[in-house]
Amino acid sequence: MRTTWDLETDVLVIGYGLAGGVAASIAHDGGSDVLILEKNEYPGGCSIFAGGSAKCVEDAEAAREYLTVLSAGRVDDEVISAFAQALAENEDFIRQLAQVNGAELKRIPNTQGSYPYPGRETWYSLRIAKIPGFEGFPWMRCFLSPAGVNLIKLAMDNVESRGIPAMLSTPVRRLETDDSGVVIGAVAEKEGRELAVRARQAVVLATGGFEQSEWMRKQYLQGMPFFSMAPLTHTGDGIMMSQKVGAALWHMWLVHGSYGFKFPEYQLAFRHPFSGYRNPKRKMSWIVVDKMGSRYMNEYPPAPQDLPHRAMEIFDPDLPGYPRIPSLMIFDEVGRKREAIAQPLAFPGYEYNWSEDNSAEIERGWIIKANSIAELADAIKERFPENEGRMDAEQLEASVREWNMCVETGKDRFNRPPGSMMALATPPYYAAQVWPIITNTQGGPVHNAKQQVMDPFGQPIPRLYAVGELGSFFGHLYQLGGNIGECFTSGKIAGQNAAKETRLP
């Protein structure tokens, strides 16, 4: 058991985005001496590039139903009450936290619960429309929307008017327990050199998820690769620190994801541009098939960011491989004129524009065209030793026809909406790479309703808390917001609970 310490608080706070800074504010609050430490060289975590937009709804036990469906089974009915009614709660919460620096809130309409189980109508959406005189920071840029920008800059000025400290650029290595086992404190890394800090209280685990640990993408995920486009430092050091401690580990085959494209010459996958909810009306320009030329699945479902990979991750051992990673996305030129088909996010050092009309990624030849569908996949066997020459021009002419037959009819067995739906038919015709993205996983340690971490035996492990999406709620289907809106309500649950532990002398 450690004795000698380079730094003492009482709440130690590990990781520094939304939900690291939320819970750090709650736990001064509620009286405690706290400490951030964040391993990138600035906060944000996954948050920052989110759409923005936190799930709140209008009834607790509305939502507690609509949870119950949505979890199947995955999730203690003590933890889906505790969320439920965390949410009910939620948008006053965050309109207490905006009076800090003016923010201003607004509810997004027709935001309700994205699957059609009972409770949906009480959900909705509250973004930060807004915050007087900010016009971004200077080191970071976000191609959506300035929303998860505000979301960051909300927790920001939270924890800097209370004088919370936050150290920067130091990744924490491991937690420190006694010799019975409980939590107090962390050591970490400063400039090289080992920094031991002390936790009277409580150490709060918010170090985001495992996106860009190669290792744990192969351990607990199905299909193989994925790629993500989630901030480098997101490498599962809480996962890791937790179960060393005893943690015992959920929902991590789970991720919020999509497909999308990985290029060797960016380290961050790229996403396609169909954010949020569907819109039926809104016109798709491409459509998606394996290897071989066959179309699988539907390219635009209620989430578009979120179930897609999903279908990508089938096995055949007779290949033996995986014959929809990676898959081709096809479009014609009229497509091509359309708009952008991907939408990059990206932090500093790592930013790319893609062009409106795709040209230049034609350029680069991440994009390859065409006179014909024929040529098109004779082209895809040789540019892209990725299909191993598996691409079948006759299955791949057949695939176009039947799509163009549906155009035709509005109907598809793949129930995609008619009003997304484009004909192929104007050449030239093009095809890109796409792989399943990870916008961020759910899996981590497993917790109460109190935010505790449980060992395997459902015991909660003294003094140690994870909020946000590490271990996150979302265990069977991820609700759009979700993350966004448990960011608060783990923050919130956590740092009060945190600082109610008794101060170790």
Ligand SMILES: Cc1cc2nc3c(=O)[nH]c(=O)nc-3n(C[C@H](O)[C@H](O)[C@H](O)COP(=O)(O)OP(=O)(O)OC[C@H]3O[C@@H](n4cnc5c(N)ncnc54)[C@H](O)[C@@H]3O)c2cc1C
Given for the second form:
Amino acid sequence: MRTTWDLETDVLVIGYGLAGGVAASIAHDGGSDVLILEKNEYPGGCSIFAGGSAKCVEDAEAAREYLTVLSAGRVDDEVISAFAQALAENEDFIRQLAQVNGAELKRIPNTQGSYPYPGRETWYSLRIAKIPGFEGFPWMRCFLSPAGVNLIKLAMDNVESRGIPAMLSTPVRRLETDDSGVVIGAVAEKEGRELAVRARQAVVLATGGFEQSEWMRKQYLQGMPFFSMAPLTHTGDGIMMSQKVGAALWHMWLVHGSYGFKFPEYQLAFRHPFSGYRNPKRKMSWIVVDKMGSRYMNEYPPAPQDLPHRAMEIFDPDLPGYPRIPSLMIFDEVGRKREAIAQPLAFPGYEYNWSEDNSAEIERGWIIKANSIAELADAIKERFPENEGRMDAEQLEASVREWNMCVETGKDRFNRPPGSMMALATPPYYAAQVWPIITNTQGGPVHNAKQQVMDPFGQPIPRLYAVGELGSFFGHLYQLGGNIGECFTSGKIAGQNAAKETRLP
Ligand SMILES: Cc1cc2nc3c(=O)[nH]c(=O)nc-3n(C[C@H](O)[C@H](O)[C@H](O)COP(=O)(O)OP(=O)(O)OC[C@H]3O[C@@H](n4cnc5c(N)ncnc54)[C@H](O)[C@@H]3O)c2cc1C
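Please show me the structure of the same protein in the form predicted in complex with the named molecule, now that we have looked at it in the form predicted alone.
Shown next: the complete complex, the earlier chain at its head.
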């Protein structure tokens, strides 16, 4: 057991995204000295990219009912109840945090739960509309909306107003335990040297997911390859560190994601622009077909950033391979002019502005063009090696014909909403390759209702907590907006409980 340390604190928080910032602030309010260690050069993690708001509920019992169906028996009742209760308290909690900088919070009452389950109507969202005097961080441009940037500003102002130190560019490499397995600190790396930090009360893991670990993606996700839009620091470190001290894992297979684009010139993937809740009247200009040209999915399901990649993941041993990875997005001239088919992130060093009429991407060869569907099939075979020459012109023509009949009748066997349908009838025609895209992962260490990390035998690992998307609640279906809501609920619960641990002498 380690006995020499470079630094000491009561509660050590590892990872400075939203959940880490909240947990640190609340542990401090509970009377603990707190230190945050962050791997990246700046705080924010995935949280800073979030386009949405924090989920809250009007009524804990209704939320419990909804979450019970949503999680389909994969989460214990006790954890469901604790999450539902914290969601019911979320608005008051966030309003308290917002006092630090006068953040203006906007309640968005009409965003219901994504799925038609009992309790759906209890959900609403809370968005940080504005923070007086704050125009964004010089080191981060915002993506869809300033929501995520404002969330991180809120977390940082709470941390800084409490005088909590945060060490950036300090990746934690491992946890330290005593001889009986109690977590007593961690070892980080700072400027090429080891930094051992003792935690007298607890360690809170807030390191996010494994979006950028190719190895973990291959081991835990069914389809290959998946590409990610998350920061490059997200390599599942918290998962490995918790495993090393005996944690059980859950929800590793579940990805909050969609289908989208990946080009070798850009390290991060781009997703299509249909995020948020499904608006059944919003037109979508494309269909998606497999390598051979057959349509197989509802391109616009109830949660467009939760479900669509799942349909892509099947493996066909007779091919052999994944007949739907990559798939092809097919659209026509009307669709091409209508709107950009992708929505890239703004990420320092990885910015890309997609042209509104998709013309620049045709120039780049990311989108290919042909005068007829049969010619498009030939062009796909020739120009996209990943298609492996499988595209079948007759099949693609049949898919487009069948689709155009669906548009006429308003009926689709995959349940695409009639209001979203557009005929593919105006040449030229276009194709782009689409892949399964990870917005963020949900897997990580199992936690109980107190956010304590559990071992495979259902026992808490003493003095170890996990928050945010690291071992998220979501293990069956993802509730849109749920990750941000959970950063607040889990950060509060873990911070409170960590501060109650007795101090080691
Ligand atoms: C583009 C995008 C859009 C999204 N939109 C929404 C949305 O609209 N609504 C919603 O609810 N959710 C959304 N999400 C998901 C949501 O943003 C995340 O799930 C959530 O913010 C995760 O917060 P976190 O605090 O758990 O982790 P993060 O905010 O990811 O923070 C984890 C931090 O830990 C650090 N870290 C990692 N390893 C180490 C280590 N070894 N040592 C020290 N530090 C480490 C990372 O660098 C990072 O800063 C979106 C995600 C993305 C990528």
